[in-house]
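In structure tokens, one chain follows: the form predicted alone.
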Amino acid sequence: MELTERKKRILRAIVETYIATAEPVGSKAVAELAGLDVSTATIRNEMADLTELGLLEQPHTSAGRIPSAAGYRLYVNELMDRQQLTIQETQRINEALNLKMEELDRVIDRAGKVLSQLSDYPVFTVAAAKQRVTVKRFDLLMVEENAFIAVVMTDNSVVKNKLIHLPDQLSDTQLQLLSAVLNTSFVGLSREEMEEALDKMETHTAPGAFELISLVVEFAIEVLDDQGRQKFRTAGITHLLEHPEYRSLDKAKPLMNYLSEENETSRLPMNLNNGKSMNILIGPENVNDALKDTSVVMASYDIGDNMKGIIGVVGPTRMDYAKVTARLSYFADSLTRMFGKELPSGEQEDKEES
């Protein structure tokens, strides 16, 4: 829809004031904030027009106006200024991403917590599963005569360990032989290939040795299974309680429960439309009932090897969209660059123009 410049300035003033105060905005406040050299009566008429267009709502007869979902959408699409992060904010995000060789899960978790603290909203992260994960190395460490620690490192730099107890004693020499067999026969294999190799080995391996090999390989298969699943995580759910919309536990509890349950968060809107690197869903644009009064802002990242992910913020429709999109965009771009996957030139240009 086409709006006059004056109507745009009034709508923008109302949206940004309501984001900051959570209180309906009256014509007097708009006159001061929008910098318009017109009477409050003229502004009230413009606000009435914006209400008829469905861009504003009037909670009570004598109250000021608040933005509707359509008003937020127009603000996000046309009126919102691009916001820059402060030096302190960029440093905090960079610190959360500074160890490239650390487990990806830990990097994403840490970044989600930092973003939640910076935005004051809950954050969810989704790391898509790598299509093929294999074991890069096995290390076995003797703890005592009948126990050792099995360490499994995958080719995506995930390291897991497990303490394995045995009914009988095991010598250092036997442990070294076990390590040699594992690193010769089970490195570089997928979960299915590892199971096949273990089945073939059973027929020509002494029962006692095969039992030891099986214990470690079964643990490695568990690690690969875990890495093959899409990961959903949330951070800062209690930030909801800091916002007026959710100070009532009756209102906050359903959404907090929804965000805290993995089987529920798996139904969050994960797909970004039309290949966009950033997507914003406002109020009823969210198809899930639990999110119909919220906004969800999502950014995608790509770390190569067919591994993609999404980081998103969930909050009231009175969300500070400029602040949230700036932080999400910086995080996603930093993670993509950190893992060596440069953004396509077209995306860079889109970001500069937005």
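Only a predicted model underlies this, so the values are computations on that prediction, with no experimental measurement involved. Residue numbers count along the first chain shown, from 1. We call the rigid core the largest set of C-alpha positions that still match within 1.5 Å between the two forms. Compared with the form predicted together with the DNA:
- Once you line up the core between these two forms, the Cα of L170 ends up 2 Å or more from where it was.
- Annotation for S214: C-alpha shift of 2 angstroms or more between these two forms, rigid core superposed.
- In the core-superposed comparison between these two forms, the C-alpha atom of L255 has shifted by less than 2 angstroms.
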Second form
There are 2 protein chains.
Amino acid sequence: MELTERKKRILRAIVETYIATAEPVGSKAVAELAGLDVSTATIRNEMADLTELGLLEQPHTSAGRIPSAAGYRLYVNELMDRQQLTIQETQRINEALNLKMEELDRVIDRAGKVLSQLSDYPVFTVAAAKQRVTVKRFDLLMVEENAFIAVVMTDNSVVKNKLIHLPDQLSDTQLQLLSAVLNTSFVGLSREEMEEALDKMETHTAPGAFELISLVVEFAIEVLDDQGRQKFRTAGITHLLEHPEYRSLDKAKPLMNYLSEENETSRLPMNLNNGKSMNILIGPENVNDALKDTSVVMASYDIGDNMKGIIGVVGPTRMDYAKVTARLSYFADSLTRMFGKELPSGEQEDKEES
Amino acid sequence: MELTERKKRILRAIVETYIATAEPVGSKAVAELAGLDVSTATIRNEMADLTELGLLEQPHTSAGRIPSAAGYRLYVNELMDRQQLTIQETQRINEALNLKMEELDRVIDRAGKVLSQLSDYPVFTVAAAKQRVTVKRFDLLMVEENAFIAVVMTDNSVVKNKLIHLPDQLSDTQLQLLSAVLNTSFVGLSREEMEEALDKMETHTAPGAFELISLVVEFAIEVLDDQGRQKFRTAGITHLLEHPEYRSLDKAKPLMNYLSEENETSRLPMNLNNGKSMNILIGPENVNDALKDTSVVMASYDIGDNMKGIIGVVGPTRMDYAKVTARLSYFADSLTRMFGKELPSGEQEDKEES
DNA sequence: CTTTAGCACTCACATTCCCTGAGTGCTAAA
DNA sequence: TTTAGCACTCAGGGAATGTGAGTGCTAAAG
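Switch over from the form predicted alone to the form predicted together with the DNA, please.
Below, the chain from earlier opens the complete complex, with every other chain and molecule after it.
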């Protein structure tokens, strides 16, 4: 059986009205909406064909049709209009993002929140660091005779610091010596290499000096760890409850739990999209069980040259794909542009020990 | 009418079984559970009295009784047992908190999550800074000839930094000069005073130098702002859905929205508890409308000498007060102890400009 | 005076049954 | 190939009914 132009128009009408109403679409509604001058009987025949092709489904014999996963897939691939954002929306987005002086994480968080509000779906964000981060330089600042600030700068231009308290007093010259050791022996090393270098150093260094060195190096390792970590965040989870498919709590609960869990690695299955900058996973196309009845639309963006981020929208398979993709791609573009002009920046920590 | 010992025992039995079952409690159940050797008829008489005293309520004439807000209040004030934590629980809590080297925010977040899991209710946390924070010292570190790191340390021992890019080149001596100006003119000032000082300086300083100064001072102002901000966070909101009173989405949605909104100021109505370290607000005792059918149990803890934090549990009025208060007070004590031995620490930022 | 047994009464909730209407597939004519 | 007509299906809504847990009251017993 062939997929005629008319069948496509009918499919499109069904997908779009189902997206809008969340109720099975009957032949009468299609006859009115598809703009075809044929009777409902003809539509019925066509709909029967589309069902046979696996593009539509019937919840029960005497109900209208709803799109199948394959139907949605065809819709997003061929039939969907590219939507335009309103001026208000672009303004809203720009306002939310263009607040200068914000740290990276906060910008991403804010982006997630606004996107969630604009789309009425939950949004997740992932910021994936580059694989191998190294320390570019160490600086030590004396605060009191028994405390100093360690400043670590990484090769992706992130600077973090920590207030370190010491058991004994320390002189200025000792501090300079320490700084020299750190900057000669631990710069340019990855996390693992640092640990190795530290181990080696232990044997042929005075215990007191070694303790001092390891305090700072351990902090540097933490910094690198933190850089390497994927940061998964979500926003607007409660939007799920607005959609009829999650009115029953049995449906809503697992998904909400999945989204609010913080087991970061389990989310990775939404693999870094293969090349394309926008990726749509419809229902069963998702690997993870919790997402089987759910669609995920995600876009990637660049954070400077080294990092990559993903921002995605989660919703029922009956998702307003046209609306979501339009907003999402605008966000991804804006974020890329934004992190492109300035260098990447990340938050930093300070700690304290005794 | 007098509140006899027997009435109290009956009230207690009703509160506790209602907490466990979420269903109105009838005279028969009380007769069995309260451990009184009287008939159901006697219990009925007593229950009628308790209703008249405003301690119990009847959803409809032919149903059992449920505790009123006043009933819960009496229960938590007089009747409730102080619960003991199991060894596993204390271990779990200690593990979650004793991860060293974590930054303040992350420890608090983690505490919220674990408490939420242990109590099966949503948890919120607030970290309130001390009122007036000032900068204790500035440090500037040259990175390249057109970029340096500004390090700001506040009087509550928080250190933050930012990578600042410049339009033109800058010499080492210029940087030292800048550092001297900052450390003489802007140390010890509050946020407002800093802005003032900066304004004054503008008139009698060379434009180029002023621009440089204001770059750093503006960063310092941000830091102080961030310190002053109350940080409101929530964890485990989805736990709400496990409790029958929120099975209807009309009930759950407003509360979930309220908790996940980030309008931080609107939450303040839960005023810094008046002296006592643990505070329980039952149903209508809450000022905020979204919480009228909800109970809030909160405890405060100290973050070093200057800051104060609140950690609280939100749930239906039918909340397991005994369980929650036990765990909550353990958390608050642990947090106080934890932030007590080390000095307070907060996360910090780095930014970048061109 | 307190407690208890007995009894009639109330009312939410579940079950059943029926009806309605939207929507279908099929057939036969255009 | 399209259309009109028709019998059929089935989910959802509403009314009717039954059930049972629980109550308040009364009168007798302790």
